[in-house]
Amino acid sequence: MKALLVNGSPNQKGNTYVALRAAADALEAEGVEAEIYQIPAGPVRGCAACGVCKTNGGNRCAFDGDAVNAILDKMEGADALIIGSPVYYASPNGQLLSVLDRVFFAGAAGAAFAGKPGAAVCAARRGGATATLDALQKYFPISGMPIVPATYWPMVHGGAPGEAIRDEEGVQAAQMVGKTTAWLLKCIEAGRAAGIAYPEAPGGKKVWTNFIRA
């Protein structure tokens, strides 16, 4: 079993990094391999809703050369995704953002998210840490993937690169993302053991729908 967590945060070993090392380490002790992808710096476009990865067979966004299908292929082999971001103006980075409004567009066309767990964890100096939450969580239900628990929202605050550590409720939420990670993993398998499979959608095809009437 494998964890992908990706850092969002252009410093990459800053506060949004102590919290997602938590998580590794919790998930690396109940014995599943974690992986720490770090988004590479420079711009990144946000989705043209362009369509071409609903055609191609999905997991690709038509927009090579940036960490989005990086990400499109190492999900291919993890089991989990946990999401990492800094606070910027009560909200996660933006350029983290752009990369998964194409993430998830391409994988919605593919299997790369459907019955895997997601969570985030955020880092802030102060304020903002739960819409960021927000904002990081609505991805995975629309992507079939369960929510992890934790033990209070997982954020971390401090300022200077690295003083998250010393928030030590922060940092027990963030171990506790791993835990529960990694629990929820052993469910899964232990379910396909059983016979037991994520459900596909009624009539085996997702529908499309818009509310627009001639």
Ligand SMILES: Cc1cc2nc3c(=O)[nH]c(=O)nc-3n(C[C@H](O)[C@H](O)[C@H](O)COP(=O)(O)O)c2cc1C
The other form holds:
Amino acid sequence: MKALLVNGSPNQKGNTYVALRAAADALEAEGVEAEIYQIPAGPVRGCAACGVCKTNGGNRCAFDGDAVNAILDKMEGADALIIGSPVYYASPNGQLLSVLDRVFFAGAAGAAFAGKPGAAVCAARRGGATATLDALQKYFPISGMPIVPATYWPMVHGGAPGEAIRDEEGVQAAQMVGKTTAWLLKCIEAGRAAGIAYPEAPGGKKVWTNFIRA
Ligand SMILES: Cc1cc2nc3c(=O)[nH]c(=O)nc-3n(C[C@H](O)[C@H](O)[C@H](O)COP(=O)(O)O)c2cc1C
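I would like to compare: after the form predicted alone, may I see the structure of the form predicted in complex with this ligand?
The complete assembly is shown below, putting the previous chain first.
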């Protein structure tokens, strides 16, 4: 079993990393492989709403060369996803949101996400953490991903990179995200062995209802 952890902070070893590292260490202690993927520096475009990802077999964004298709590729081999972001103006990092819009829009056409646990952690100096987690957690249920619980909303507090290691409660919540992700993965594996599969949409096909009538 493997979990992919995505660091959406430009600080590779900053406070978001503190939370992700705590979750990764807890996963590994439970026997789950954990890979922390750093979103590379450099420009990231937003979703162009071109729809090419709906026609090319899924799991591939038309715009190659940044983190998006790398994450989609990694999710093919991962059983869970943990996203980490710094809090910027009481929201996730804009670069990360651009990546995630494209990852989940392209990924929706395939099976890279459904039935796989999802979690978000964030790092703030002072405020805006729950709003940030709200935004990040929106990606999971719409993609068929159960949201992982913790002992508290998984946020760590710190200003200077690495300072969050002193936020003991925040670090414990991030560790708990790792433990509960491992627990959910084991429950899902046991369920699969017992013949319990992730369900299909009622009727076997996703329904689209746009509220416009001719
Ligand atoms: C553009 C920008 C906006 C920020 N906005 C907030 C904010 O709204 N609330 C807050 O508590 N901290 C804010 N911060 C501080 C960071 O969230 C904080 O330093 C965090 O620990 C950074 O995580 P990192 O070390 O992983 O990059 C902001 C930082 C930057 C660069």
